[in-house]
Amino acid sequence: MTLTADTIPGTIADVREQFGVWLHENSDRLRELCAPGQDVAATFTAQRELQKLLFDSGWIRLGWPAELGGLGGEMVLRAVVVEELCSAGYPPPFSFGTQEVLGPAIARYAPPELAADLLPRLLSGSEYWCQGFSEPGAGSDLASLRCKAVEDGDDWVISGEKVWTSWAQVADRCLLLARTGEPNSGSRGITALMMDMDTPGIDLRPLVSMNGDAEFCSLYLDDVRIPRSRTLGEIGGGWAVAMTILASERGAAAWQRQTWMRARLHDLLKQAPDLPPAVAGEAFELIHALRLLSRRTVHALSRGEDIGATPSFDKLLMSTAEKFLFAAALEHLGSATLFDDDPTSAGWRNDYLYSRASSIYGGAAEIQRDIIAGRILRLPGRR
């Protein structure tokens, strides 16, 4: 079954029921996708074929404009394919968060030729796009950036340095902030940008976490040259590109980690017959509360509404919630999760040590507090 702009499913019902049969039919294949890779390379191409298949079906299509290699619709039809193919126990690869972080941005701000010639390639896996946001001493305060951006005739030159973006090291591009303004000019002086991975001066050194995974990098910046017609939105305008990103990190991807965290849930309770209920009910709580949310913001930035600050109640659950999972299956599954090296051990472990970071990345949880706080509660400032 491959679906057309003149055959995609009217509700989220049909999207459930038509999928469920494309799951079905090729559930050979994707076993073989979603299989562990055995490095961060055999990894990420398993993910790009996976997100090809799904491409080339039209189920990732839905919900993306036409011109932008989508097949029209609504996005939340897009949201249950996600979710379906992770009840099927097929977990959706990071990859789809990229593209629903990152693809948002790049359909609203990029001039129109530069977005349709992108994001088809984003969506369809031939690429793998990353975020060149965080430095040292700005990490969560965007707004003190300090790799700077100067304008030479059609290009920016840029200098400066990222730290922790992720999966840098695979990526083909990187949407990068780089601040255009004066020193002093906060949120006002940043201007986005759409940077090539193979432009001379880029340095990139991997980052080991605790994980083990060398998920992140440091990207050194001397002079990169990129031209004035990647700018994203106006010049100086970065702040907007930015928050439109988080909102979307903070509520469309906390979607897909609720589906995932409820997979997992369901494995703990297979795994560990003695969990209590009580930690088992805090659990279940916890997640279903996060779906709730992020349902809501879903279906508000389906029908195309302003999510304003809400995501950061998204963000704060999520890692609430996640937290909460993978620490009691940590003191509940026994020492095997701690010390043995059996695949279903190391995924345990890996998820428990990641969990830790995720009151941190996508904006700290000090900072979706103050967020609250002060956008929605309207609560003072500190003196």
Contents of the next structure:
Amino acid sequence: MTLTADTIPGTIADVREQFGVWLHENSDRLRELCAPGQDVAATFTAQRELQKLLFDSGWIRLGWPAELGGLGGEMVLRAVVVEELCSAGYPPPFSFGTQEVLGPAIARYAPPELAADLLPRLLSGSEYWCQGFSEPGAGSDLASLRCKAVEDGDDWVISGEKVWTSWAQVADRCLLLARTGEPNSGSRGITALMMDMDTPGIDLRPLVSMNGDAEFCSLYLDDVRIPRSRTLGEIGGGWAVAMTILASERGAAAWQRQTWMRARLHDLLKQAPDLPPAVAGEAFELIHALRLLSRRTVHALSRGEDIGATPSFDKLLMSTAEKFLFAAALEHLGSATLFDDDPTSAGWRNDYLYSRASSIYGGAAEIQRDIIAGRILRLPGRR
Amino acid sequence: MSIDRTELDLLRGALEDLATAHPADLRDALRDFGWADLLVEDPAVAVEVLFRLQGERLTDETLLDEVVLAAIEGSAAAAVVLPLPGQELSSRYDSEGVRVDGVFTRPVEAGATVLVSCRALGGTAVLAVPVDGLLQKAAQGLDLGRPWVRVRGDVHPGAVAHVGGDAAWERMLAAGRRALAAELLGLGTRMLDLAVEHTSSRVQFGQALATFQVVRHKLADVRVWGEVAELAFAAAWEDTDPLAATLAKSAAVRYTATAREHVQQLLGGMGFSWEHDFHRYLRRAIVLESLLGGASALRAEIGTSICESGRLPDLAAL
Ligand SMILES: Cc1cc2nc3c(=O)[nH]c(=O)nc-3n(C[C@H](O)[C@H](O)[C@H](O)COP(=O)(O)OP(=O)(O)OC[C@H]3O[C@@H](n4cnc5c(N)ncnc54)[C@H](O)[C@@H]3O)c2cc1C
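Moving on from the form predicted alone, please list the structure of the form predicted in complex with the partner chain.
Every component of the complex follows; first up is the chain already shown.
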């Protein structure tokens, strides 16, 4: 079954039912694509194919406008697809996360022709994109970033350094934040650009993350030319683009994380018979809390409403739930997670280690608390 | 019936006026107001508005019994024997009769019938028993204002009427937990307000306390759990699964427990003084947190249900 703009299911219940049938019909192929990969390259290849399969059949085109490669309808329909995929036992590809994180900002800020050209590539899995925000000198204080973009004819010329860029080594493009204003222009002097990763002048050095993956890279940018037509939003308006991306990451992408955590808790119930009920209950309670928060965010985004600072709640719960769940797994699964190298034990170990980053990436937990204190509680600031 | 925002605000305003005018006889005033009808027509709104208000105002009276009794049909009982905190069911029923051991939210008049949930052969029994013959003892204890009563005694098998089993108690428990969650939301919000006001106005080291990051982060943490508790409370009305009510109570408990801890610290010496209201909120919160399942009991209950079934319930669907 392939969906078209005329046959898209109208309601959440319809999507659930029809996608369930589709999952059943395609289970052989899906199992193949979701088998644990041997290395990063194989994993990415499998994920791209999974994404292509879901794109070609229409399911992950739901909720994106027709002119950007979608089938129309509400965004919330797509959230159902991810949820059903996960509860059927397939891990959602993390490239899905990239679509939810970067996609909305492209749809909103890229010039229409550029969005129409690029977004379908991201959605269909034919390309993978990375996010070039952090720098050695600018992490939590993102507005202090220094990577410079200077106008030269029809191009921007970029020089500077980016770090912790996840999966840059397999990425086709990078959504880059660069300083176009004065060095001390803060958040007002930043512009968002779309950089092709095969442009000359990009020197890429992989960094291994503590779980042993080649997760991120350092990017050294030496007079890299990006056409001005690749500017996203206003010149000097990159902060708004970045905020849209961070809101999507803290909000909509958290829905996927939550469906995945539910699946992992389910695994844990099966694999750790001695898990104390109170621990299982608290894990469920925390994941459920994230579910409630991110469900609200998904609905609000789907209706096009302003979500303000509320994704900071989602982000805090995301790291709280994730850290609790995997600490519980490590503690109650027994010695295999510490000493054995079978895929199941290695998987839990990996998820535990990765969970440690959840209160750091996408804005550290302290930054989320600052946002809640300032923008939601409206506490007085420092004079 | 569904009620819109303006109607909700009007209702809230009306109940607030009522609570102000009738601090000592709120239950009677609410009866005249027609709150019982509202509880039938729109329980979510009735419970939300009234119990939040009970929390915010630290009312001496509570309509918890009315809410719990309304969860089962046709009961003419006047009150409910609440199980003692720390135990799932603290009263017992066997061939010798009922051994009642629990708490009332207020003294119950002679001649009345009360409901008691008991551990019994094969599960839970909800029984109607005469209050006469039971020993009622005022038990203000930790909480101030509310006239809690410890109730104990034996009831002869002949005087016991069977009202329901596990299913009935499950419904009563869920109703009670939703109401307690709403009341805790009111308490948590007031505690947080106290700390926001205090730290925003009190100056130390030349600046308002609320400008210090440690202070801000503690308040942000309280606020996060408040947000979660609000959503969990709202979600408790959308699923019939009683687990939704358990989750609402559990989230509310986390909220007030975090608020008690951080807010008191941030109020400094003032929060430890008798004349400051804080300790009244703390006292009431601790008692309500523990009724019908405290933090660890609720979590164990949630965990047992998912461990036994081996699956996660599909609550809060998109
Ligand atoms: C797994 C992973 C993937 C990532 N992927 C990407 C990516 O794809 N693209 C990208 O651009 N970046 C990425 N990052 C980088 C991430 O965004 C930064 O690590 C994060 O913003 C924190 O910046 P920092 O590491 O420089 O820490 P710093 O800013 O130096 O902060 C260190 C710690 O200090 C504390 N802190 C910082 N500021 C404050 C404050 N104001 N108040 C109180 N405490 C504070 C926090 O605890 C913080 O964790 C990734 C990071 C991780 C771990």
